[in-house]
Each structure stands twice: as structure tokens, then as C-alpha cells.
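Below sits a lone chain in C-alpha cells, taken as the form predicted on its own.
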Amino acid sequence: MTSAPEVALEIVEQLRESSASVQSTIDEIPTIWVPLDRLATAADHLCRRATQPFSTLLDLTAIDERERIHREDQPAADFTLVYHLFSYERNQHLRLKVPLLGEYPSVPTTTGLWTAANWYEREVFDMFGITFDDHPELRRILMPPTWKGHPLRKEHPARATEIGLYEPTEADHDKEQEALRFNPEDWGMERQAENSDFLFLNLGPQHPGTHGVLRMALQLDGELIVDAIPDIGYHHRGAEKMAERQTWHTYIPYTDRIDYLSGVQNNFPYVLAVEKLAGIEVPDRAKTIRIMMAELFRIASHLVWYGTFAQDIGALSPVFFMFVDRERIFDIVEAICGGRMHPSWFRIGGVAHDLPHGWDRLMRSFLDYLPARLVEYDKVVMQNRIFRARTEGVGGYTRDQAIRWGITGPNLRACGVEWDFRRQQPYGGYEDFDFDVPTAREGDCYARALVRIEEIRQSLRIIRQCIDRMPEGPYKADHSLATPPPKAATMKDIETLIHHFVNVSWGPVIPHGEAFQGIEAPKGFTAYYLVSDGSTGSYRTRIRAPSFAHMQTVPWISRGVFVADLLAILGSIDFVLADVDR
């Protein structure tokens, strides 16, 4: 993979742009500037006519810079607009970084580059107040219709103890109360054709086939959807924003509820992106713990999804077997961490505690139950005829589609696309174990489904070389800014001791800069874009969330099915609604 700066200044010399500036990154992705009225010719060149382009969107995101200190050498800016490219043939990310002035800007609108821009354009409208001209259809995303505000802008409140007492009127109450009124031309719907009129019905909020808290607005010409709207949001909480009012440290507990169904998987991204703005080097020993707990959650997620699709199909039995398994790996779960569903257990520099004794004969007791555990459920669920006529065929899509709507991991894996993170740009020590990356070709439900039921086996592969080759050692990096100093040590003199108060208090000041870091997780890449401005806490935490990405496409791949092959082809994403919401 071609260096950073090499990278970026090829790019910066293609785009025959003198305005274009090379920004120096802690996490080395290729970082450049390029003003706002050269946004669309640079975007254009990036997704469509460089040598091996970005087609990807992984992320687009903003921040707020008005109360920043630590913005050495980039051009003024009231927010900066953050993209998020990825180019497959060249394994790289790009960062492409616009700046804004003035008090609510306007940029144009890159949706017809990037097909994934559109939800995540909302949404950057809706956090920040920042307009995306010729959007097709700009309005709110996670928040309600009637919010006032955005609430990632620095002056937005945090908690509600910053603000007064809501007391509504009658005439707030009738103001909310039309809110809810569903008019189709506002989401972009038609209420008749030239000989007939649709069906209106709403899927959901509440509904099991939804798997949270998801309003799907279905149009209907009979059976067949003709249009299908997510309407998402109803768990949003705010995660972006109570990072900026946590410690580095006491952040981690809120990333296990973001892809609820993880535990784990969530802490990694955030404590290795830390850890780079840190220069924190991890020791092996922490490393394979990790890596090893990881794989255990994926396993646990997959099974979660395994026996809920089926539910979704219509077959009850396999739910309550696998989640039986399930409860196995939190036995060993709790056994190591203490915790159960969240644990919350990595640290910054290792994890919580070193593994106690017989954490090696509980795991190998699992390894050896369940093989044979999935060879019964292929028998029931996927031989099932039942199962394979609801799924084959239905709500697929092509490798190309597949990576202009920003899909990744098992999803992405289903189109025939050999492609994980932890064998592409491994990270976390990764390239030190061996394993296949399963994959398919049609890219439908039923693809969807081989692939993560072969990622399971192949789970099972690398926490056996967990356990095999367990190195000795520390289980947390000897690093300032990750351990405070021993109890002992702070006895013998007032510096070690004001240290530790401070450390473990406080917490760590992370120096300034930025930092992205994805992981390979259960339902796709999901990763963290830190900006330290040189504190206890971060200036700005953005979440990359796949559930997020994947949800984008529902609409566009349940035009022209049956109601019951929506339920089909939402439960075959396999998404959580604190990942889609944050």
C-alpha cells in the first residue's frame, strides 16, 4: 500500500488544483483540503475519473471547529465537511476535507456521485444545520420533524439539566400531534397512478420483523411494494454527543451499546483509535486476548441473527436453540470479563484484567460443542425448502451496486466480493492468524446467510489459535497515558502520586490531532473518527455504523416483492437500530 503523502500529493497533482492542500494525520490516511467551490470537481475526479477511484463512501460526516484551539496549519473554518472515501483496487481510504464559513453554509450536494450520500447528507443537515443544495430530498433523519436546533453544533445543549423546564402548551401538543399526520408527497411518495389508487401501511414501529423500534412506510399495489421509507431515529441517544462530555476513559461503557448484540467488538475500534492519537503500543498478550473475545462476539452476534432470521422466515425452533448458545458465551463471557451482554472490558492499552485461571478449558469446551450444533441447524434451517424459497432470489444485488451504497462486511462478502479488514488492512495483531474469508455470489438473502453461517466456523478457527498460542506477558501497555503508576510508587514521591490521582480521576489528556480506525465487525465495518484538541475528552467522536449504510438500501432493493419478502430481506441485513440510530 503506497504511503500517505505519496498518495495524496498523486491525487492533489491529478486534480490540477493549486488550492488543494496535504494535511499531516496521526492515523497516516491521506488527509486533503480543497475549497468549498471546488468541492464538486474534486468529488467528481474521486469517484469517477482517478486512476482506480474511490467509489466508496465509507462515512461523511462534519465538525463543529468554533471552539477549537489546535487547528495548526488548516485553512479557517467555522465546520469542516469530512468525507470518507475508500477505493477498493488501491486498499486505501482518502479523507477529502472541505471548509465552511459563516454561521449555517451550503454545499452542493454529491448524491449523484455517491449513491450512499444521501442518508448521511441528511444527517449532517440534521446534527449540524448544514444545507446540501439540490439534495433530492433534505429533511430531518434521526431527529423529529418539530426539533429546534441541531444538536451537534457546539451551542446545542448536552444534557437537560443545561435547559429549562419543558412545559408544552395545548397548542405544542396539536403542533406534535400534526407532526405525526403521514402525508406520502413529504416522504417522496405518490398517492395514485393514472387507474388506480396504492395502499398506505405502516410497518412497525413496533413490529418483531423490524427488530427494534422501525417504522417502514410500505406503498402497495396489492401484495407488491411499490415504495418502502424507513423511517428511522426512534433510538437515537445522542452517542456522538455524550462523548464530548466524557473521559477518553469513561466513554468506552457507551460504545457497547451501539451494536448492542457485540459487546466488545464495539470497544475495539474506539480504544485503537485512541491509542493511535496516543502513540500507544499494545503488548501481545493483550493483543491475542482481544482478538480472542472479539471472534467470541461475533460468534454471539451471528447467532443472534441466525435465529432470528429463521424466526423471520417462519420457523420457531432454531431461535431458542441458538440463543441457548448464546447464553453459553456469556457464561465464558462473564467467567472473563464480569459482564455479560456489555462487559465493557478493552481498555486503552490492553483490557481490564488478565484472563483468570480455566479460561482456556471453558473456551476449548466450547470450540468442541458447537460444530456439530451447526451441522444440525443447516439441516433444519438452511436445507430447509421452505427457507430457501422465501430467500433465493430475493433482495439482491451486484458487486458494483453493492459498493456504491457503502455495503461492507458479510453483506458485501455475498456478492463474491473477498473482502475483510482483518486480512485486507489487518489491525489489532490480526496478521499473525490464519483463516478464510467466506463468500458467495448471488448476493441475496440466501448469500447473505452462507456467509455468515461459514464466518461462524471460521471464528471458531482463530480463537483456537487464541488459545494455542496465548503468549506470556503484560495484559495492558506500560504507557503513561494508559496505567497509572503502581499503588506502591505513589507513597515514595508527591509527582508519582499527584499522577495517579490525576490518571485515574481525570484521565488521560490525549494529545491533539485525529484519528479513524474501523474494525471488521460482525455486521460490517464500523469505525471511529476521534479529534482530540488536546484534553481529558474528545472535541469530536463520530461513529461509522454499517447498520446505518445498509438500512440506506432497503427501498431501493424491496421495489417490486411481496410484504412477507421485505420481512425476508430486512432480517438477511442483519442490522440493530442502536447502530442505524446511535
Contents of the next structure:
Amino acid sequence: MTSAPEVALEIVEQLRESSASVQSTIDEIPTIWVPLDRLATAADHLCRRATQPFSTLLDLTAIDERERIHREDQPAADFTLVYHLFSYERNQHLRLKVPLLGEYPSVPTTTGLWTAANWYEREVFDMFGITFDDHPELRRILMPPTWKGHPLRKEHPARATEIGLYEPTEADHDKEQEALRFNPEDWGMERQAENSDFLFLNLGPQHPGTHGVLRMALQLDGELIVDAIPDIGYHHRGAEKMAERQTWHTYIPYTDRIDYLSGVQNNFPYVLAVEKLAGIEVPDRAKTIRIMMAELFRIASHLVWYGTFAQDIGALSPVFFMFVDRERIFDIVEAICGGRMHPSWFRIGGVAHDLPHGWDRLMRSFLDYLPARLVEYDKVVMQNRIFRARTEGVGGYTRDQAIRWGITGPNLRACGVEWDFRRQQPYGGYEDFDFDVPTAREGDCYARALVRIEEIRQSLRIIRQCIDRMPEGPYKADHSLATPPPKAATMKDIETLIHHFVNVSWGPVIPHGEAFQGIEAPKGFTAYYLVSDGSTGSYRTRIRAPSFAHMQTVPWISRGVFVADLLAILGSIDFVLADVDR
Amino acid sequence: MSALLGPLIPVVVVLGLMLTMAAFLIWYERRLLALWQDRYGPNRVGPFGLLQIVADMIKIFFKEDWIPPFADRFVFVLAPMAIMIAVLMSFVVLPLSPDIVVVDSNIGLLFILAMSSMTVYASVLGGWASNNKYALLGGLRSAAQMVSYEVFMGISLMGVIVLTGSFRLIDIVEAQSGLWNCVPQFFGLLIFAVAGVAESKRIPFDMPEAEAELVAGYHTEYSGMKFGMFFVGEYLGVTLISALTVILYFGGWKGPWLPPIVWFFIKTFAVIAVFILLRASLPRPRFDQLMDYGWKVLLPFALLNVLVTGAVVLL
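Alongside the form predicted on its own that was just displayed, please also present the structure of the form predicted in complex with its partner chain.
The complete assembly is shown below, putting the previous chain first.
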């Protein structure tokens, strides 16, 4: 990897843009500002023409800049559009920023370049009211169609108490009811083809096969799917908006609930990003504890996926076995963290507590227990002929498609891309651990399953290494911004006492700047993009969730398959609706 | 008086036994599944949770008897009755022991096949009358599946009939005094078992219900005792297929020391346990795979079985 400024300068030079400028950020990700009228050419260059192009759009979001104070080396803007690009050939992130002026600006769409931009542009429209010209279907994606306002704009209230009482009239009820009416034309579906009338099936939001509140509108010809369009947003809780009113420290529990199956894995990118902003170096013991707990939760998440996937295929028993195993994991998590599913265990600068006595015994007994069970599950599930017939050759995509669609994690590795951010861009101390990056070639449902199961074994390997070499030392950094601050000296030294009091009552003031940190979460690439304006809370928090990108691909891989296959596909891509909607 | 009551006694005995058994099966299945899934199952009501069925019955009888306003009322009510009547009618000719049989018919087996074909009406009509897309898909699947698997079921039985030379079930059992049919008709048994599972719409052939796909398939809109009738009908169907397997292939009530009726129930429950084990261990194939399997594998296999059996008997 070349250093950030070099890459940025190289790109600016390639763009032959005098109007492009470079912003230096603390996270070392090259950041380039391009004026709005040059966006199309710049995007086209980066996506197609550049040597080793940035063919993946990992994230697209916006920042409401109207109340931001610290914008020293940045062009004037009311809103900023942030394209987060990635190049697998270069192993390089790139941030492309576009300054926008005016209350409700409009921007040309980039869906023609990056297929994945479709949903991301809809989300920016929904959240900020920025319109994208020539977008194929620019309508709200997370909020209900009747919603007024755009939640992530600074003038939109964050709490119900900031707006008046909600007292809908009869007419309001009728309007809401009418908005729910299903009209195939609104979804871009035909009612008839030459030889058949289509059946429209509303799958969800309450359906046993969708793993949560996901709604899909299916256009069926017999049992064949002509088109399947996901309708998301039922699990939207405004996690990004909440980040703007919580302190840096008190936001940690909210992150737990983004991908609610993988607990501390959600804390990980958030605290890493805050630590980047604050310039905190985490001690080795804390690093090792974090990795150990994160891998434990990776296993927990994969076990839930394993059981429910088997259940989607119709096997009743496996899910019970896997939940029993997960329960054992939670017993360990409870012993160490106190919580179970959502322990909120990581802290800015370390973890909440030191490990309790006997933690290694608990861990070791689990490490000895699980491998034999996995062998058994292989026989029950993976080697079953009916299971194979249901999953092999179903819901496949190629590696090029996967890269273009922004697919990450096990779903990407299932089509032969040996890419793991723990290995390619190690974070939080992963560079010191030995593990394999399992891959498969076919890219179908079965391949995705194979990769995840092998990942469970690799996680066990990493945990074993953590136990064997758990370093001694503090579990939290000795830094003024580590939260809550170490208390030992507070009763003897007035400076420390004041510091402690302020950091606990108001929360730490994180220096202004921007930081992006992604991790290899169980579901894929989870990243937090934090903008600090030098206050006790974040100015803008963007959560890049893997499930959102994966959910977007469902229509593309499920056209022309049977309804039963759709459920296999949904099960195999392993999404969590809370992660899709945030 | 006794001339009048006489024929009624076996009717009451068989009806009572079968309904009790269907109810008992709910407990039996839940406990067995729990055993294989590392959990307890119902164990709170009564000894070993045996009274769970009573609790379930009370609950299901007192539920609101709801007919959706968009359903076709008449057919909607008719469908659950159809399955109960069709399955119970089959038991009329089924001998539980040499003495306990309602009608000792010389076309018993044909009658059972005819009645079990009628059960398909229940799911098709139920799916149609519900006016619900999931139910409709379930009904369609069920029609295709049951009509096809009946074919293989009928053909697979031909082997037994060729060996015995009779459709009378008591004759078939008596003919197995020396050797049970499961040995010479091993392939016939396999095909019959597969077709039987498909007929009773249970995993791995529960496509018409397919919880993960179709919510509850053809009985999505049913609740209360109407749902209960589908439910009991399914268990009666399982009992029927198991009892038939025992009679046709495992020597019916024959066995040493114990009275015939006891042997009959021991064997039947063993076969039912296999049904439940299937449910505990297998996933569900896709609908087209199921049809392919039936027409491309089972049908030629069944025909071959008849051919070989016929040849052996003739030579």
C-alpha cells in the first residue's frame, strides 16, 4: 500500500482536474474533492478508465455540513456527498467527496457505473432529500412513503418530544392505509405477459422464512419468480441519527444492536474509529481480549446462520443443536462480560474490565467441545443429498458481479476471491495471528455455506492462540480520552479528578476530524465513518452495513428460480434485518 | 337388541381407538422429536406430559371458530370434514386383529386406496376456498404431489397382491404366516413407504405446507377446530399408512406370546417412529425435484418390481 497523499495526488493527476483538491484525514484514506460538474467524468475515470480501477462502491452517503464548525481545508458546501470506493487490485480505499450547495441539491446518478449505487442513492435521497437525476427509481427506501422530511438533515428532530403530539385524523388513517395498497406498476412490474397473467405474492413482513421484518413483493409465473423486489425499512431505528445526540461513549450499546447476532463485533469498528480520531494506542492485552471476544461472536453468529439456513431448507433439528452450542458461547460471554447477546463490552481505549478468574478454563472447554459437533453437523446438514440438491447451483454469482455489487465477507469468498480484511488490512492486532482464509469457487448457496463453516474452525484457531498468548498488562489505554478513565489516581490528584469528572459526566471531547474504520464482521465488511466536530458527540456517524449491500443483490440472483429457491438464497446470504435497516 | 348392537361394537372400538391414537400421536411425536433434538418436549401436564393432549384439545375446542370474510364459506367448512371422513372411512376395512374389523371386505385394499385418494380433496378444496395465495399454492402443490404419488403407491402394492392373490387384508396377513412380505417384497416396501410419506404430506414431502416458503400452505387461513381436523386428519393418515405397512409387509398382528392386537400396535408404533425420525432428520426437496424423483425413479422401479414378482410367481 502506498501512502494516502501519494495515491490522492496520483489520482488527481490522472483526473487532469485543476479543480480537484485533496483533503488530509487522520485515517490515512486518500480523500479527493471534486466539484459537482466534474463528478461524472471523475466517477467514470475511477470506475472504468484508471489503471487498477476502483470498481467497488462500498458506501455512498452524505453529510449535512450546515452546522459544522471545523471545515478548514474543505470547499464550501451545504451538503457533502461521500463516495467510498475500493479497489481490490490495489487493496486501497478512496474517498471521493462532492460539495453541494443549496437546500435540496440534485446530483447526476452513478448507477450506470456502480450497480450498487442504486440503493445507496435512494438512501441518501430518503435521509437527506438530495435528488439523483436519471436514477431508475428514486423513491424512499427506509422511511415510509408518507413520511415528511428527511431524517438525517440537521433540522429534522431526533426525539419524539421535539415534535408535537401525533394525533392522526380519520383522513390521515385513510391516507396511510391507501399508501399500503400494492400496485404492481409502482414497483415496475407488469401484470401480464404474452401467455400468462402473473401472480403477485406478498412475502412478509411477517413470514417464517424471511428471518425478521423483511417484505418482498414477488411477481410469479406459476411458482417461477419473474421478479422479486425487497421492501426494507421495517427495522429502521435511526441508529445514525441517534449517534448525533449520544456521547461518543454512550453510543457503544447502540452499535451492539446493528447486527444483533454478533455482539461485540459491532463495537469493534466503532471504537477503532474513535480511537483513530483520539489518537489512542490500545494496550496488547486489550487487543487480544477484543480479538478473542470478536471471534467468539463470529462463531455465535455463524451458528445461528447455520441452524436457520438448514431450517429454511426444511430440516427441523439442526437449529436446536446449534442454538444449544450458541448457549454455551453465551455462558462464556456472560462470565466475562456480564451481558449475553449485547454485552457492549468494548470501550474507547480498551475493554470494560479485565478477564475474570478461570476464563481460560471456560474457553478451553468450549474449544474442545465444538469441533466434534461440527463434524456431526457436516453429516446432518452439509452431506445430506437433499440439502445439496437444494443448494448447489442455486443463487450463484460470479466474482466480477460480486465485486461490482459490493458483496463482501463470506459471500465474496464463496466465489473464489481470497479476501479477508483481517488479512489484507489487519486491524486491532490481527496481524499477529495465524489463520486461513477459506474460499470456495462456485458462488452458490452451498459454497457460501462451506465458507462459513470453515470460518468457524478458523475462529476456533484464533481463539486458541489468544488463550495461549494472552499478554499481561492493562486492559485499557492510559490516555486522557480513554472512557471511562482509569480511576486509581483520582483521589490524590486534582487534575486527574477534574478530568475524570468531566469525561464521565459530559463524555470525552474527541478532536475534530474524520475517521473511517472497517472490519471483517461475520456478515461482511462493516465500517463506521465518523465525523467529529470537536465535541462530546459525533457530528455524523455513518454505518456501512454489509447486509444492506447483500440485500440489494437478492432480485438479481433470484430471477427465474422457484419460490423455494428464494428462501434458500435468503438463508444463504446471511443477513440481519437490523443490519440492513440500521 | 344384541343383534342390533353387535355390529356396532367394532365400529365404536375402532373409532375410539383410532381417535385416541391420533391424539396420543401428538404427544408421541413431540416427545420423540424432542428426544432427537436434545430437548424435553411436553413434560408438564400429567405423568410424562401425557395429559398435554387434553390441554391441547381443550384449547383448540374453545378457540374462536373464524371463517375469513373473503373465503368461500361452504367449501371452507367442507374441506376439513373431507379429510376426517376419508381417512376414517379407510379404517372401516382395516383389521386390527383377526376379530376386530368393522367390515371384512374382499376388496379391502382397493377401498383403502380409493378413500386415501379422497383426502387430496381436503387440501385442494381448503387451499382453493381460503382465497389466499399461499393456500392456493399449497393446494396446487398438494394436488400434483398426491395424484402422482398415488400412482406409485398403487403399483407398489401389486407385488403383495400377486403374492397373495387377494385384496382381502385378513388374507394378506394370513399369507405371511411363514415369511413376512418385507423380505420378498423389499423393493415394494421401499416404494410404498416413500409414497406413503408423500401421501400423508409429512417431511420430507411436506411441500403443500412448507412452513419456510408457504407459511402453512393450504391450511394457512384455518384456525380452531377446523385446523384441528386437518391436524388430526394428518395424524390419522400417518396411523393409516403405518398400519397398512404393518399389515401388508410386516405380518400384521402375527407374533409370539403376546395377544394379536398388542403386536399390531407395537409394530404400528414402530413404523410411526420411523415417520417421526424422518421428520427429525431430513430437509425438504424442492417441488420439481420431488416430481422428478417420483416419475423418473419411483415409477420405473415400481413397474420393475411388479414385473419381477409376476415372473417369479408364474415360473
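Under this definition, the rigid core comprises the largest set of C-alpha atoms superposing within 1.5 Å between the forms. The structure presented is a predicted model; accordingly, all values stated were derived computationally and were not measured. Residue numbers count along the first chain shown, from 1.
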Threshold 2 Å Cα movement between the two forms at V504, rigid core reference: no
